[in-house]
Every structure is written in C-alpha cells, then in structure tokens.
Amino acid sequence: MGKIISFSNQKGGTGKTTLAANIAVLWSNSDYKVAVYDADSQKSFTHWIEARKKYYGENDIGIDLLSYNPHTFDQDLRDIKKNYNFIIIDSPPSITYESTQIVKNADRVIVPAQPSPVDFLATLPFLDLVKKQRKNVTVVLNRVLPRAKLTEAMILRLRYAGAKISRSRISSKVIYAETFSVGRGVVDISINSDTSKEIIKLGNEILRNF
C-alpha cells in the first residue's frame, strides 16, 4: 500500500514543490512507483511535469501526474493508493479547507521553511493545524545558506515551540531552480553531486521514519 506524503506549508515560497519533485525524482530513478497530486492552484508542479516531458519524452517521465479535486480528494486516494509506493502532494501555501484535507489524508507531513523570522513566524500555525490531526510531521530546513546565524537561531526557536526538524538540509545552489526549470532533478544530473547528496540524504532520512 503506497504512503503519501504532503509537501505542505500556509507559507509561500519556502520552495515546497522545488523539494517535492527532487524527492519524486530521487524515489522514481531508484524504481519506486512514484505519482503526484499538485494542489497547488499555481500548478508549478503541473508545468514542472509538463517540462519534463518535454525534455524525457512523453511516456518516460518516470511519475504519473494525478487529477487533483479536492470533492473526491478521499475516495481517489483510496483506489490508487495500491498502484503505488509512494504519492507525493504538493499542498497549496493556506490553511484552507484543502489543506487540512490533505494533511489528514497524509501519512506523512513535510514542512519545508527557510530560516527566517518571517518563515519561523508563518510556519507555527500550520504546525498547529498538523498536530491537532496528530500527524508525523518534520520540518525541513531549505535554501540554507552557508554559516548563516539565522538557521541556528530558528532551530532553536522551532525546538522550543515542539517541531521536530530533519538532520538534513538543503542548501540555496541555483542548481535547483536550473533544474526544475526544465522538469529535471539534480539526481538527473549527477548522484554525485553536493545537491543530490542533500536529496538523497533527505529522502533516506523520510523512508526511515516511516
């Protein structure tokens, strides 16, 4: 039976479906069933898929796109969920009627927040919301920058509010946002590489806290 997990966030920008699709990614090259829900309504995962095609071919994208309708969000979930390992949501930026359906419905929430008071600030309701559905939830520290005071400070405020935060971070490399734009992951470059270290680290450090 396959486990969702939400990539979710009321805070825009924190580069949630950047994230989302470089695990999708990560989990697809390494043979895992792997589909999507973008319930984003700026549908950047959509347009991310559709690059992709673009650039593997039609058929060989290696993740199913789903339609996303919140009215029969439940129901899809339940009859596709056998048909894969993993399905991935990327959740719209609100705490909204959507939102709060996807988080009960996940197995798993992921709330990617930069290191930042604004973030810090926005990202506490939403921590809330996920605890009142007494879901698994990690924060995800993304777009760090190198030896930047910041992250520290906001780990420290994150732990004292109760969030429990990923050992695994992700940097700022414009790598990410040159990828995504041409539906690849940094996977699909090189496994090599410092920004697909940080992936694979992220997605191993998810598989084993299910």
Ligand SMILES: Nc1ncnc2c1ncn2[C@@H]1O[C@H](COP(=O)(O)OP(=O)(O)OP(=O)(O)O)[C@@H](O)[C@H]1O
The other form holds:
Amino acid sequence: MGKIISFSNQKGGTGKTTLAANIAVLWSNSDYKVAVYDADSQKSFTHWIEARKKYYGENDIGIDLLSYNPHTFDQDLRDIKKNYNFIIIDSPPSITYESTQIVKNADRVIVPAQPSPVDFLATLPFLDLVKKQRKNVTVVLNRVLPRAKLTEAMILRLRYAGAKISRSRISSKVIYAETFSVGRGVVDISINSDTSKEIIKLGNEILRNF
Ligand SMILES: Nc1ncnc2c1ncn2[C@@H]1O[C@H](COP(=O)(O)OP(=O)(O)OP(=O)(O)O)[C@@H](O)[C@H]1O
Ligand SMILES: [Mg+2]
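Rather than the form predicted alone that you just supplied, could I have the structure of the form predicted in complex with the named molecule?
Full complex below, order starting with the chain above.
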C-alpha cells in the first residue's frame, strides 16, 4: 500500500512545493512509483510538471500528477493507493477544508518552515491543528543559512512548543529555484552535490520514519 506524505503549512512560501518536487524526483529516480496531488490553486507543482515534460518528454518524467478534487479525494486516495509506493500532496498555504482533509488523509505531514520569527509564529497554529488530529508531523527547516543564530533559536522555540524537527535541514541555495523553473530536482543534476545530499538525507529520514 502506498504511503501518503503531505507537504503542508498554513504559512506561504516556506518551501512546500520545492521540497515536494525534490523528494518526488528523489524517490522516482530511486525506482519507487510516485504520484503527486497538486492541491494548491496556485498550481506551482503542476507548472513544474509541465516544465518537466518539456525537459524530459511527456512520458519520461517518472512522476504521475493526479487530478485533485476535494469532493472525491478520500475515495480517490483509497482507489489509487495500491498503485504507488508514495503519494505526495502539495498543500495550499492555508487552513481550510482542503488542507484539513489533506492532513487527515496523510500518513506523514512534513511542515517546511524557514528559521525566522515570522515563520515560527505562522507555523505554530498549523502544528496545533495537525497535533489535534494525532498525526505524525515533522517540521523541516528550509532555507537555512550557515551559522545563523536564528536557526538555533527557532529550533529551541519549536521544541519548547512540542514540535518534532527533522535532523535534516535544507540550506538556502539558488539551485532550487533554477532547477524548479525547468522542471527538475537537484538530484537530477548530480547526486553528489552538497545540495543533493541534503535532499537524500531528508528523503531517507522520511522513509525511516514509516
Ligand atoms: N532551500 C531553498 N533555497 C533557496 N530558495 C528556496 C528554497 N526553498 C524554496 N525556495 C524558494 O522560495 C520560494 C518559495 O518556495 P515554494 O514555492 O516551494 O514555497 P511554498 O511553501 O510552496 O509556497 P506557497 O505557500 O506559495 O505554495 C521559491 O521562490 C523557491 O524557489
Ligand atoms: Mg507551493
């Protein structure tokens, strides 16, 4: 049975789509069967898939984009779960019926957050919501800058608030935007770069927690 992983946070711009795409590429390149639901009306993930089709060809992108319909979502997931190893959901930046339904259905909720006070404050209510649903939730610090005291301060504050934080952290690197714009992930370029190593570490950490 496929595992359902959502990338969610009510805060916008924290890296949900970037990390969802990069983890989808990592697992798909590792020969897992991967499907994605783009539940965000901004359709960033869908644009990325379109760019990927242009880059690799319609049938060689390795990831199935499934059509998201909140009215039939619960049943859709039950119907397709057996066909995939991983079903990734890119969530909208909001607490709505849709994002709550996504969290309800997810086996793992990954919450990207930047190590900044603004992200911290905007992420806490979302973590509360997920916790109320007794979901396995992990905060992933994204766009981490080297030697930033703010990162350690944010980790302490998140821990104090009872959040589980992944050991993997994702650095701030322009290659994420560069690869995203052409429908690629960082591990498509090289699996040996420091950037790819962080994505591989995160992917493995998520896998280990199943
Ligand atoms: N690790 C990173 N290093 C550098 N830039 C990053 C990183 N992660 C994300 N970004 C950039 O931050 C911006 C927001 O990222 P992204 O779209 O993934 O966030 P999001 O949470 O999906 O946003 P939204 O809430 O609008 O859906 C993008 O321009 C993306 O390229
Ligand atoms: Mg997004």
